[in-house]
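Below, in structure tokens: the form predicted on its own, a single chain.
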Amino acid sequence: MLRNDIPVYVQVRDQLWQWIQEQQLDSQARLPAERELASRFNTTRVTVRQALGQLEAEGIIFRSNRRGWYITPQRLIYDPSLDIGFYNTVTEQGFTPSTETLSKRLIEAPSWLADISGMAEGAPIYHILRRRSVDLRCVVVEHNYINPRGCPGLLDQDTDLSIWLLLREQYDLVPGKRNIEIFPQALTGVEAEALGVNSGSAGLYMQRLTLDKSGAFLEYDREYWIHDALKVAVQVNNN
């Protein structure tokens, strides 16, 4: 019976919620369609959404365009103070990463990039966007400006694979210094199409500024994340 002191979308939710823990429902399961919940728990559409919507914000749920909404996977561990890649990351903990590049061209430095970089506006730089997933679910989208005067030819390397292990083995390039930033920022444009989320979802932005061991600009990274895919989490050692 529903309270008239809770919303009743509220209280659906807590049914909802309820009704995934009794089937216990694996990861990336499917649910049922709107209309269908809406009879199951006899109520209207809108407030299924509405339930669906504050599940989907507190990371229990997520939805796909055009295919519907599914329990979200274990949330992938990162902590940015370790230098392993995305792929060890990811299979570390039992997933299965992969990657997609959608695109890779020399490009001129903007302002933006020259400002952040040391470069000059419109020195020649790698830019690579590239999408990467965790069980076939796409969770990030990232932007890769690489500078090239350390690696020629990168552009026709196999960019799938991981760009630091390229840089390593290809062209014995390591990171130095890293300034890291984290902070969340609503998925929208390229970002958000490239993930099949609704513009304006919510995200995780992260950028990421290297330099070489000879304090030269190296990379700049800039990542959108879904939401509830990343728990960041950093280990201090203070002996």
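Write the structure block of the form predicted together with another copy of the chain for the protein whose form predicted on its own appears above.
This part shows the chain on its own.
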């Protein structure tokens, strides 16, 4: 069975992948324990973990802290150029969203935020920190920084749903230009902890700077996504 010219962990990876397909395991189904797999493939746990790590990198499986390995759900398709909102995006694709507001308060703009937003350093800005899940799996931690001008009392509202919906329906604020940045980045520190993953896990960072129709600063947000949870889809029309 074992070939000499192909590393064992690659063979385990591929056989495991084939086995997953044959079993037609459901999303979030649990894999056998590492020790069980090690004996089944007649190798050690170290090598099995190397194979599991590869399947994790490919987005086939994910780990839940000391509970086991599970089949990764389908990626959420997400368009950061629109203001549809997380809740609608998730439900429209047949998943169940949930949001926890971890903190919301009025802060004084630090220098980095002043630079980005064009506001004065120390100016009042709403800061909202939320953790959002798809089918009970935490997928993103999100920092929202919102210009309070035009939306007084925002923090008294329920922020477990869409902020964009609030801004549009309650305050009549609509976005104009957006500046989006996206790149892969490991999850560390508070973000990793909030998402319940190991520090150093693969992630996707996405930030958005949104101005209103008149070009004034409206909102800036930083999102830390689990690497296998989403597919970014943007429609662009360059004239």
